[in-house]
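Next up: just one chain, as structure tokens, the form predicted alone.
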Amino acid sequence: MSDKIILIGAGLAGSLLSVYLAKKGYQVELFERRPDMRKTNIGAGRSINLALSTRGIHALKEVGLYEEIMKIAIPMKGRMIHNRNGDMQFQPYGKNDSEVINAVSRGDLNMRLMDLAEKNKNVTIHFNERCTGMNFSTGEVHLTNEVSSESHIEKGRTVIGTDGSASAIRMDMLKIGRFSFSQSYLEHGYKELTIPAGDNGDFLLEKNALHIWPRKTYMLIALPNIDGSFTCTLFYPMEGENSFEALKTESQLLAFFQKEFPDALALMPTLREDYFTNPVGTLITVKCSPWYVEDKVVLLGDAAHAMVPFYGQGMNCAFEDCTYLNGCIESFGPNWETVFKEYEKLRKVNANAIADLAVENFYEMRDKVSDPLFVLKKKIEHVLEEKFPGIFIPKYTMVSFMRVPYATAMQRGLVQDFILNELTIGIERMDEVDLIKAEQLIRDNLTPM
């Protein structure tokens, strides 16, 4: 049997995984539906800038790509909250400057990963190749060239579906029975907008922050790019009185931004063009099971577990999938069915957890970040983290700055939310916090990690 492994999809996860596999000596062929984005402008407007953090960084370091990728990343130390009156409030992510998340352009990162993957003689990327299905009995993948319309069949030792939330491989898995699948959409969509760089390439907002304009039922965010610009994303209901459906004219758009985001509007000379040119994207959560069929195929990344972007973990989770799959290959390879079974056992519960946390964080970012009680709880979190190191660890820290399993972070986060709720009953200021009560609650409910 050939040592060739077929990957369907040369996005972020597929490109990274190809390097892991090539380093193990496998011949890797990636088949990508889109043209080569390094040579063809495939269009913008559906991108939410990525937030690279500890889990993704760990994977990049394992394959030797970290230094190169960090050249196109900008560290963000926290959230900058923008109120309607122009006031700003900075909320740090972690307890020090080492606990940052890194803003990176999805397109730039994907192109850089493809460049680095192709430096391995074992990796070949085929573009304009659309997967139309798979025969799970034979392991054959059916492909059609988008340029010539010619169809062909490929077969390797095994197949890995890294083809995103609309995975063609997963669609065929639905047909074979005993396959659980769910997808759910937020009532909100998103639209990409831009704050350009200043005249000298200057950043017109604080460079090292994720900017948020929270407005209860909707919000605007902005992440920095290395050219001095910010990629902005408006998250807004799809339908209803205040929605993309209702915001149809230039005058409506300008009135809306003048009322809700006046300081952003002043920095957005291309707002009209961006808004009426760029499409409205949807926000989807995908869960499914099982992730594999015998030793023939396995799903990875968004193909197995798409999530909304509000914890900044979609890419990080997919990269961590690569780490875990690589570890399973080391332990059980070349018994691919066992590899796939163990990989899913390790990852599915955690993928489900971060998908749920991402939806939860949407409502936190949209509704709570400017609320005085939320701000007070965040301050208490940092104090308790300092006083009880290794015991009280904020959920955001566990998710973004550690490699604690997502499911563990979720469960401990619920316990810590209970503690914070108890400590903030009837108080409004930090100096009113009962630290003796805090210690007792922590001792009774948490164990060291």
Contents of the next structure:
There are 2 protein chains.
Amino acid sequence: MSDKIILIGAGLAGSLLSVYLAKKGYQVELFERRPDMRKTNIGAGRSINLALSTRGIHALKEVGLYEEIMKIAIPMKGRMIHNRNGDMQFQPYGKNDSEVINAVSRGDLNMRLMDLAEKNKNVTIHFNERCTGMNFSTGEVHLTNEVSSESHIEKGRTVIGTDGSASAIRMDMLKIGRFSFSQSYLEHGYKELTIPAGDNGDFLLEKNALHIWPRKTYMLIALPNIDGSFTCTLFYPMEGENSFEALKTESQLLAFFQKEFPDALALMPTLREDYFTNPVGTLITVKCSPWYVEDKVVLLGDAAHAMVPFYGQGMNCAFEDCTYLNGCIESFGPNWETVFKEYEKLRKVNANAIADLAVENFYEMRDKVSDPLFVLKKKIEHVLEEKFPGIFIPKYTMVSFMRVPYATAMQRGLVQDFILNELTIGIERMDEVDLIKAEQLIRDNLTPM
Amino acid sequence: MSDKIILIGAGLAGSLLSVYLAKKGYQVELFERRPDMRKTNIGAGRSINLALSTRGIHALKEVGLYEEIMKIAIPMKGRMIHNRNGDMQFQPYGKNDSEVINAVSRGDLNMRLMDLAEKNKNVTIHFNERCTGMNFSTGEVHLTNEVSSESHIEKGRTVIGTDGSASAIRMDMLKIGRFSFSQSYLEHGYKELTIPAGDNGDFLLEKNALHIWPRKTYMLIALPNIDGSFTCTLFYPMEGENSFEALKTESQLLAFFQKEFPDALALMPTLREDYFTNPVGTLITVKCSPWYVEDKVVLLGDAAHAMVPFYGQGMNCAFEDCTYLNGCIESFGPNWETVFKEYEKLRKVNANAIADLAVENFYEMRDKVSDPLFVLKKKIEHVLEEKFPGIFIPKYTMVSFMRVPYATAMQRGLVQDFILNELTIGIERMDEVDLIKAEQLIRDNLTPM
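Just the form predicted alone so far, so send over the form predicted together with another copy of the chain.
Whole complex next, starting from this chain.
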């Protein structure tokens, strides 16, 4: 028993973490509430498409899964902005084609990770096992089998809660003393829609881009799938005058898409079925502290810090949690309480930062991306990045293409925003005078990374 | 059944609310987890002393309980600041002796309110009844009797959760969709200590004051009891170099009090027993939304918005909730969903404001009250209040001696702080020039209330 570790939740984070732990020689027992998605056709969770970037890739490389996973990924080089009149504008994410994010299907990725986890003899995934809570004194986990309805208790050397944003383990931590916790919902929800592939599996929009139809208080986005289709997501208020609640009839729906997203509408033959069949998802941010109870249990991924999807970092942050937890096990194992304490110390401030940046990026995506001043600033950022390598690095680059701590990215991003604001007061383009001014501002405010 | 309302928790808010509802003709069934404190000697909850002020008094007057309750209250006219060398300084709360707050024992007050509630034939208090949750579809409340261990279900026209900061009803609301919630703990905890009465029940410190020993990062306070004793509360960090965790031995305890609170120590013969017997309490802030589920249930008082005790408004705010809920019942009853919706609309923003002010006031009490500039500003406030009646009103006055919405008090307080800061830049006293400057600032920034 001493080497058995219990993981609750075989989602992306749990499946990946089991590989890390197996490589360290632990016996991993992974309990998953849902049936095996490789055998039954079930939904993959709260969103279908994800953007895999540097932090997630680093973790996959650490456990040797990178090559395998990249087979199901599509690189996205930038944002393709769609205006109402059908005009499009491409905004690259990075300084060149090496700086891309990768569209992957959550379901495909989860299934691959489960396959790869089970290749390790010391990993066992138990399906249809709902965690109903935990005894923090004894370390016992309470589980109920969803098929037989029978309850049982499991115990190992320790427990890791990778059970997502509605974590049952975390819910029980509310009952212990001095557990700080918050969950807050955006007023927007989301609904997934489809642009199918063309004849012969052609992509009907630019394949290597994340498409955005920004409309100020709401937006539509689309990410490519390997079969040639795009998964679209409409982010829209839950309630009020313009909302999912108010958009009730087919004619309202068509009029809305005709006015706001005519070019997308032309590619969406199943819009009506999709809209009236698919559920409205909610957008939650969860923060809590502490993430662990003694040496009994620790939270990882969404269970510790659920975030909204607008920076494409939920999975990447969870995978980076695995990298850091693994590092702490190397430094402090098998003193689990110290492992958990150091892991939280390293990660919590950064998880808070990316959660806040993700909310902030919603406003950028749905609103600012179509603003000429925003576009100018993005261009200036790339000029400054080139002129001051290693000193001025766009925030998006620090978050998506580097492994610099999220909190550092946020702080340096604020200073850089200040510099960009100073530079663009009353100007429309970057000239020599501005560059001299920029140089002074950067020397005054930034130290090399 | 149609006129039966179920209240969960017969604390201060639940007991008072039952009287409001009884006066409206409802049959009130009040379920309380603890035994009857009038018959068994149990603790009264999380703090022994409370400060009853205008909002709470207004509610007591509305239901005709004011005269009876004031018999057990002691007016406190201001703060008595104790320095390390034994010097004292009195800072009045209001502009005259009509502006006082009233020390009451939580236990005495709760027992009186229960007595007065039970005088209404349509109020029944059931003791030893633990609420274990609620079914929001049916409106059924799940209860377990703590003596017999038997479980039963209760149902009425609606349910009101007055079950305090650890509300079981609210805990179940976490399971419904889009419930935003936060609980956060201060790094400080508290421990209650005693200054007994002198011979013949004499008060050994000034009776009509709230005593404070401010020591920057921590503080001791004392409130008078009607038997001549004072209940002291030490607010101190939970962990770290100077903390409850570190203060472990008798000699450490005595050395600490000798150095920091020598005048109090001389009056505390039971310090050692009190310190090593009494538990350390925690200080929590709870915010959530929505406060209600359809017409099935609504939260009131600490269950909806627990706050730290440093503005003395937890009970007063809960009592004011009763005033407002009663007003909404008058306007919209028996349409309970509308009642609850309007009640939350009126109260939530204000509950948030006082919760934030209460945290802020901790820093004022433990730190700023001994700062000469702070003392000067307090004096200037009273001068401005006199010169601009109804326009410049100190924040403490708005919160404690008026019923202006807490959010308004907070906003106007910010503007006034700005004015006070402007007036005290580089000056040590209020002269004619400053008054002219003040007049201009006030005319520019404030409208009469």
